[in-house]
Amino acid sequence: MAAPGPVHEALAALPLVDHHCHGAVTADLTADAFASLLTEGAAWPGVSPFDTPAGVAVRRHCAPLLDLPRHAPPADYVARRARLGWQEVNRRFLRASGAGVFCVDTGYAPHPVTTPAELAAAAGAAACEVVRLERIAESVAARGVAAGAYAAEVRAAAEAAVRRPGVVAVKSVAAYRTGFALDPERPAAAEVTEAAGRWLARGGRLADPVLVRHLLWTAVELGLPLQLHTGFGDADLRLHRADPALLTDWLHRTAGTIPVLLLHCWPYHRQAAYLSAVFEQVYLDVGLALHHTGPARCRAVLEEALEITPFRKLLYSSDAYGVAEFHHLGALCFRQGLADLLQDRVDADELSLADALRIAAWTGRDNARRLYGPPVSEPAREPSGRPTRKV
């Protein structure tokens, strides 16, 4: 690890834009419920999620924020968390993240979680909303719609959703529903009607390839940045179908339209880096991988992502969900990993200090501001550091 230097100081002080995350749970968690949120996997009888890189990192880097010693035993950690209560736990970790803005995906909430406004209040920050397209389509289907009216109803519902105050982007989980090996062409109206008829008769969640394509092209028409889950996720994913390189033909067809932000990406972060290097509209992050690899290995992931990624194309996200520890740990890993690698390059005379500081600010905050526009701005702060307004 690089010795602390000016890049570390700059990143430590930078109010990050967490351009993709979720809410934190608004309930006190049992030991089992908390442990289950430390992993993307299902329960492992006889194996604790604390015995993973993420679990070890929580005990090392989050325990002190709960007034516990580093490496506190899991039982002590969970007991202390319960004594403090979820409101205080969320407040401590969200503020410790040092994020000025959270862009919150509101389309996934199997647990009771904070709204964007509640997350912002707990963090002393600002929050924006990311609208999930599949949820819109499923809501349209749930309230009843004729197959022939499906496309127009989805478009109208999507337009209404993105007009809500604070919405800065839309998101698709096509990687989960169908994978990316899709026909890249815009589906014809008759195709959409036929596919809608099949899905509406069958029911269930949206996983029809034609209707998923329709959502991606609807996103193009809406004109907002489109976030796409790629790579690492839970067991519902078929990882080989979540390789963003499979989107190449679709990216050719949508060139010059909307920014496409590839989320998480690991282990396909090199493929994502290639796409960002050759397509003007493609950006990426390595969120989720950061806290799951932990401070011990997050630098390696960032270094691989930055091998060829243009510096104006990498963003920060935590993809934290449920436990506010991950909002904090994602930020800590990002700051430490990026500062270490940039400072080493400065020390080796591969980067000027001015360039390194510019890259740090771009990646941690300014790239997101440029893409998402004026709502993505941290609150003004008094000299004490206390926020004075929300944006």
Given for the second form:
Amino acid sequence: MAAPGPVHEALAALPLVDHHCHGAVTADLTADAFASLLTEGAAWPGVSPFDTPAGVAVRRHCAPLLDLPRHAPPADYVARRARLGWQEVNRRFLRASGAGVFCVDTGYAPHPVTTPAELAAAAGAAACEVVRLERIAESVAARGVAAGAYAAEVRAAAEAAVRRPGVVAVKSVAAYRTGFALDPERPAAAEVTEAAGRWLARGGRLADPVLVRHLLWTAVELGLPLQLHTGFGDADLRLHRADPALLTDWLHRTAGTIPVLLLHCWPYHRQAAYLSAVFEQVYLDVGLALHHTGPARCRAVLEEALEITPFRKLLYSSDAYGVAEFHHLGALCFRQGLADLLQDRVDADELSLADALRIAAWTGRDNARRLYGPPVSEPAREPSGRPTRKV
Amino acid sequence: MAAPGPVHEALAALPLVDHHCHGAVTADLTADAFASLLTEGAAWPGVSPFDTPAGVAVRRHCAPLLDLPRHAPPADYVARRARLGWQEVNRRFLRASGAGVFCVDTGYAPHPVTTPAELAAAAGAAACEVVRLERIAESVAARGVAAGAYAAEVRAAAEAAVRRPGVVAVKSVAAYRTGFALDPERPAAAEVTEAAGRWLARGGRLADPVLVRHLLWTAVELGLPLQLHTGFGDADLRLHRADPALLTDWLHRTAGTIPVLLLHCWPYHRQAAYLSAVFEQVYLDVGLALHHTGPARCRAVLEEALEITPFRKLLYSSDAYGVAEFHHLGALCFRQGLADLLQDRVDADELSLADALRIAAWTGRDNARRLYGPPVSEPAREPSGRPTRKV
Amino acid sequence: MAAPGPVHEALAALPLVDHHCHGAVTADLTADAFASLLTEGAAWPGVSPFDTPAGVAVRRHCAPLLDLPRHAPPADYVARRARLGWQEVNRRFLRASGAGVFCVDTGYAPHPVTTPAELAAAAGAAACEVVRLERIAESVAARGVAAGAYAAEVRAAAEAAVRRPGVVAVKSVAAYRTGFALDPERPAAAEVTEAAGRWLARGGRLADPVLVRHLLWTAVELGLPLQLHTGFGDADLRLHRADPALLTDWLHRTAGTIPVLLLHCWPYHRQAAYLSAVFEQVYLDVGLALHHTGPARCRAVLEEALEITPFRKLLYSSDAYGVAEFHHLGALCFRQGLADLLQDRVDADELSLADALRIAAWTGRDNARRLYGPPVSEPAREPSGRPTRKV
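Output block for the form predicted together with another copy of the chain, input the form predicted on its own:
Full assembly next; the chain just shown is listed first.
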């Protein structure tokens, strides 16, 4: 580990933009419910979700924020968490994250979770919203639509969704639904109608390759930055089809239109770095991997991700969902991993301190501000009138 | 390298379960024959197999066990080995491995090698057996079978093979024969008969996609843990088809049935780690990579493998074949690499010592005991009546 | 970073063979033109190409050679470079590289660049030539050929090209044109004629799968070592199709014919290492990745590449194109990264010093000499009669 230095101080003080996360649960969790939120797998008999790198990191770095000793036993942790209540737990971790702005994906919420405004209030920060496109399409289908009107209604619903105040980006989980080995061309109207007819008749979640492609091209029409899940996630993935390199043909066809943010990326973060180095519109983060690999490996993952990535192209996200521990841990891992690697380079005279401080501020905050613009770069005050944390 | 500490001591004293290895050669080897067993390639003119990371590790860590200085020249090494004779060489390295139980794949033996009982005796340890499914099918074919009886006879032969005492698992080399981009569905009886007809008429080794799939589903019926070669091996592979992520659809269909142990995995160990994190039945090791990368890189490979792997899901194997040096080196690399990474985390206060010791014991021994049950967790005494090393 | 030791000294003094590079620009560059040569992407508004790992490395390690302070601001760097003029800039960096021989790919030159002889003269070194096969085929097409004569004329043109003095290898950019998921069989004459007919009628660059395969098999007939772009490059790639593992079937069919040199490889350098470990004819380097990842990550990339690679199989290349900074940086990164990793192993007593020195000399120079023979191992004097740097 690097000796702490000025880069550590700068990153510790930097109000991060967490450009992709989810809400925190707004209910007290049973021990089992809490444990299951610690992993991307399910809860398995005889295998504690605490016995993972993320679980170890929670006991080490989150326990003290609940007034417990470092490395507290899981049972103590869960008991103390329950005693404090979800509001206090959320408040402590969200504030500890030191994030100034959260960009919240509101399209995934199997549990009752905070709205962006509630997250912002608990954190003493600001929040923006990210609209999930598959959810829009599924809502259109759910309320009933003729196949021939599908494209227009999805477009209208998406336009309406992104016109709401505070919306800064759209997101697609095409990686989950079909993977990225898609025909890169914009589907013809007739093709969309036909595919919509099939899907609307059959029901279920949207996973038709034509309709998934259609949503990616809808994102291009909407004009907002597009966040794409890539790499690591839950068992619903086919990991090898979530390699962002598979998107190359589509990136060629959409160059010059919208920014594309590759989320998570691990274990394809080098592939994502390549794309960010050769496509103007491509950005990446290593969210989700930060808290799942924990502080012991964040530096390593960040170093791989930064091997060839232009410093304007890396962003910070936690991809935390459900437990506010992860909003905190993501930030902690990012700050520590990035500070260690930059400070070591400064100490070895491979990088000037001024450059290191600039890279830290860019990746932790400024790249997101530059990309998303005013709602992120000039966050509104909270409804309460209490000034938001200065970012 | 980490300063040695209590985790090093604990791992040094731990009787490992080497859950996947092969026999050691039971004959004196010529210099060329020995050298060719050092690599996964063949012996090439002008390129000494000692000029590899594995060769360097053998000269460094195995020479002293043959009473030679560290880094002994290859010629000295080979001469001394020949002088000691294969029994003594096997005995020294197998005992030095400190393994308490070896699970021996008896289905690959181009050379005359030790039986599990002979390996156990030489090591002063216990041994169990792993039955290779392709070999069963090929034996059935070799003794003559009608296509329509193929499935039933393979099933019966496999049942008979796994009912023998000491058998703890089956293994498939589907990775070599077809790769993992297989139809995940259980093949229909008629399909198997038809494919068997084609294969039995043509002869050769079993590489028909339907029959390879059929063996994977036969493993499900047998109910024993299934070891799967994945990743690194010899030139017979198509490495990219041995990426375990390609198995995802099959893992979904077989969830809730048998444990699946992904062997070797390198360079897809992160993909394997993902599968182990999201599928209850998936486990992994980085055998083979341990001695081929050598002590200089084992820690790095283990760290990548452990980035998100639940601590209940990593096992130890050497995958040693032929030269007992590798049964020893695998163990040495595993102990040192894992101890270095865990001790460093303890020293940095990222992990408690108690947790580190638990993770060491789990991955080196207890996960295998838990998974394979009594033949591994309560190894029988050796036939000689000499008590086996306590595990 | 390792404490400098004898391995660092040895590598600092070693006249490298840069077995794959391109010419340096023979014109003064505008600030924009220079900046765009720093990246594999294009120049993008608002994103300085200096804000990359390569840009940081140029300011750190190249600025002093232009009499500027370390970490000089980009504007100062570009101004000073212009003031010195391209001849002096090229001379300083090429000499600083300490390469004794450059093998120059003359088939890619969108800018006016040095010939091999000019590069040699500026460097005070020797130069050999690498002939790009796609360029040969495209020249044949450009001067007009009947489809039925295509194969014979390409073969004749290639024979003529490689018979010129100083030519040591051929190169293919099949990775760019089709990727490696090609039919591994030698295409039949009729197939080639038919494909040539289609291509000659349509025009454009050669990207027909049959004709790309035909060039790979033409290389086999020519009998010279074949350099293959793999992995990292510009946006024209589909990165996942440049994974060298996809070449396995072709490598089986061509075993025993020509050496195959996998260039760059990142992020598939472990896959390349596997191929080099199991195929006698396969070699690799991590050129391009060296200067793009910079000194901060070269060691890491080299360590991964060397995990299982036989020490006879790794070569050095810069893959520098256009700016002589990269001929220098590649060499600097290789020397430092390799010295750090070998010296650390010596210091930990994992490797003897004699072995470390041998591995350093092999990978930096001797493997290339052995592979390419006299034009590399006994470089001619420069035309000027000035003795070339002793290699």
